[in-house]
Amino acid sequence: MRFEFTDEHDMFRNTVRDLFADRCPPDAVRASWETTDARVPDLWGALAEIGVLAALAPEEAGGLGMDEVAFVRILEEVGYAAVPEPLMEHAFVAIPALAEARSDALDSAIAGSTTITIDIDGSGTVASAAIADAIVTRVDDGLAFTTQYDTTALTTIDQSRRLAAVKGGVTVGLDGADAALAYDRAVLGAAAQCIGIARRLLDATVAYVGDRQQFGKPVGSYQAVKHHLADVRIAVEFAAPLVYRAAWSVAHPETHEPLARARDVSMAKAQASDAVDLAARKALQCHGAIGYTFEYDLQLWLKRAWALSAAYGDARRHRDRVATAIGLA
């Protein structure tokens, strides 16, 4: 086994992080609460002409034939900048389903012609439903794509997920798709998020109690602070392998069982969630007064954290499973 990320993974990510940092600054994200489908102007062509979208797509279909160990580490960089683009559920989840099915709407999907989302508990409520073209949603114990569905926007605390009620649409089986494994990639989708946003929050806080001064002094300079800012750092560093390890479960079924991989998936999400949140409660709380504020870009990575945390099953939910793997539960 090689768990060493190759220079071509890390160049990968770094063009993406760039891309990130000039097309969807903290001021772009903000002003996707606003507009009516949530999305950062050009940001998903873009994504389509690095080839992102096709990342997990098979080369003789058009895609970069990459794996998941390759795309972990962008969905850092979406939680870092808080990126408001389905692009998990697109390209990390749905489309690896639509290869899967071979589906005619793969093309479409991988040029970024269309937006896909994903429904994968079934559950009928569905972040970025509402500018998608389609859904890969649950059925029964298989996959289905969803076209020309109905949906009723929901108020959430991140806007910028824009979560609907969805009723109806016409669906088409996806059969060859396998339904565990698109779970298992949804929640390691959101667990790389969780790492990328933990990061965020203690950069954030890291830079701010190095200018906030108290009697005379930066607060950072305090012991107690530190301490905080210490342990949220621990926390990412033991999740973050974590997520990694699970990353290569998940694009190794020929070594990975679907219980291993399962139970290697909800260790990652289990840490992962615990991380962003000690994160968030650290930030707040080190930031004071100010980090409730509307105004402040810091609740743009509090919302999406909370969010996130328990998107496709929190810390607990994920420990039980662990239990239920390893024959505890």
Second form
Amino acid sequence: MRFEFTDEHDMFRNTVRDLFADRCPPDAVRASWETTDARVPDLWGALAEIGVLAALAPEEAGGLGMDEVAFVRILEEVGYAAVPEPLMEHAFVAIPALAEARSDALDSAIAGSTTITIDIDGSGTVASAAIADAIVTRVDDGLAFTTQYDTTALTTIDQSRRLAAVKGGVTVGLDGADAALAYDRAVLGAAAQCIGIARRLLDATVAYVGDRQQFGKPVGSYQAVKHHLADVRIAVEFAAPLVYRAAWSVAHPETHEPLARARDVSMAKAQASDAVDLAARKALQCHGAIGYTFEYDLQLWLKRAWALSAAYGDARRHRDRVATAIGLA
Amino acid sequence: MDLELSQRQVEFRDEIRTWLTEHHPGRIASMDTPDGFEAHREWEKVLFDAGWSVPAWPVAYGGRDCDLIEWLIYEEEYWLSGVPGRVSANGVSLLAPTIFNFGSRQQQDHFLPKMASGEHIWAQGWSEPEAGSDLAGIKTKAIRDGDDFVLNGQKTWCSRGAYADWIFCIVRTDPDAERHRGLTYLLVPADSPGLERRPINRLDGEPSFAELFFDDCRVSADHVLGEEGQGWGVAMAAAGSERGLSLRSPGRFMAAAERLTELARSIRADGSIDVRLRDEVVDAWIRAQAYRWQTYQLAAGLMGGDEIGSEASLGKVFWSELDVELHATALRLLGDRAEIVDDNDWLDGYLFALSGPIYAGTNEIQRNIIAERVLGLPRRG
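Show the form predicted in complex with the partner chain, please, the one above being the form predicted alone.
In what comes next, the whole complex appears, and the chain from above leads the way.
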């Protein structure tokens, strides 16, 4: 038992954090709202270059062979920077599924010459479908690879994370890919992003209330404000370890059968969704009116928080899954 | 990263699990009654004789030299087994770390084995009528006279104070110094002449804590812990332990959450559960797991040389509020049977849990600490 990240984990995370700070600052997130594709220019190529897209693909297939424990910390950074790209869907869910199925589509996905998103419950409502080249789709008990589909854009509150209704297309089965595992990966990936979003909301709010003066003092010196933010810090503190613990479960199928994995992943999403919901509420309240404006950057994270708290199952739905796993009918 | 128990850790877990099963004393009276207190003292001796009262301590003082991970495993098994609680907890969790850090060799050799065996049960004498959350407002005076200190003043909310053998106090040895200065950490025999103890009945009616009245009470200067006048710094080292994982480890809440799920299953004949209450039960279960894994992560850091500081306040708020909500959920499951006191461990547990957000520094104080020292928000202007 040693619950500790390695130096290698930290270095990989720091590299990606620096890349996002450089290539995906708030201005870039905001700019993506105004574009037709909601992408950040050149970011996808840069992610391919430093190996992020290929991180989870096996080494024999040209990937880095990293595990989920390393990658959830990358996904925290995706949340922290509110990165518009479907990195989680592509690198954390689609690529492992393509690798399991030994799909021909794997090479181009690793290289970043394609973008692949997911329809993990077969609902037909898909994130980033309009810009993606293909979708890994839930079909019956398995997964399939869908291309040349039609999309109808759905206007979402977070325009840097766009959804579309998907119809038709050419579908090829992904034999050997594990649909239940893919679902759990998506849930875990969303949970990790929620942690990063919550941290960003907290950091931004701590900075703001330390600066903003009322009655001749920083508003952050008042207890009512302090206690709001202490509660957010506590929520993040006790949600993040469940995300890492779930990543370990996903990475170690030999000791975690599917029900245990589902339990761990759902615990993580339930706590992470609750934490980011709280962070969003308190961040807005502590900012006051400025936080309620479109012009102020806080809204970029508020909207991502609302989207990902509910995406791939909200807290209540995941507590239901945990209930099943621990024998509460 | 490795989140599996090693072979050695599995063997350790199995050893304590087996021992607890074989030595379970059954149900004994509340430790807050005179008979129950002595019954709990006997249980301490049973644990001590088998080397299980203070496993994380050095072998020389009755421990097993367990590392932090083994201690967490021990705690999980201890609470899951349902054996009686620890009447020694105040001493072992709050005082012992201070004796290890600040005590003389003589004090360590004298006090630690007796604490481990249950011969000395300790109570905490810190709060005063005018010094609660604002602990630096302590007024109880201890004036040096020859080889003794002469104590005058009053302590209150002294947990276990009604029956304890010894009391660890913070007293003002320099009456001219203010606030955090001029305080001294002093170990006081409970049978000292000039010390009167008046039990205070708790919310549940049990005389769990006491008021202490010092009237020219003489205590040997040999019983100063750390240096005279340095009591605040000495005490704050223990405050970290009190708020941190040593007082209320995750095992306690994991066990309570398991019992809560069993209660939820048993409440209706067909095993079904009201969907809203089920959500609360699962939330409590998840939060117990969250505390567990946060603690394993914290433990890895501590074993790697990190120190726990203000971050201990995060845990204190989390476990104390989890405990209240977990028990409140149990009472909602019991519905109109919840008010019946007889054999109602959940009601006892609820009343005890309600003290959690108050003791060891109220949760309002903890949130101030988190805001100012963890998040770096400005101090009060």
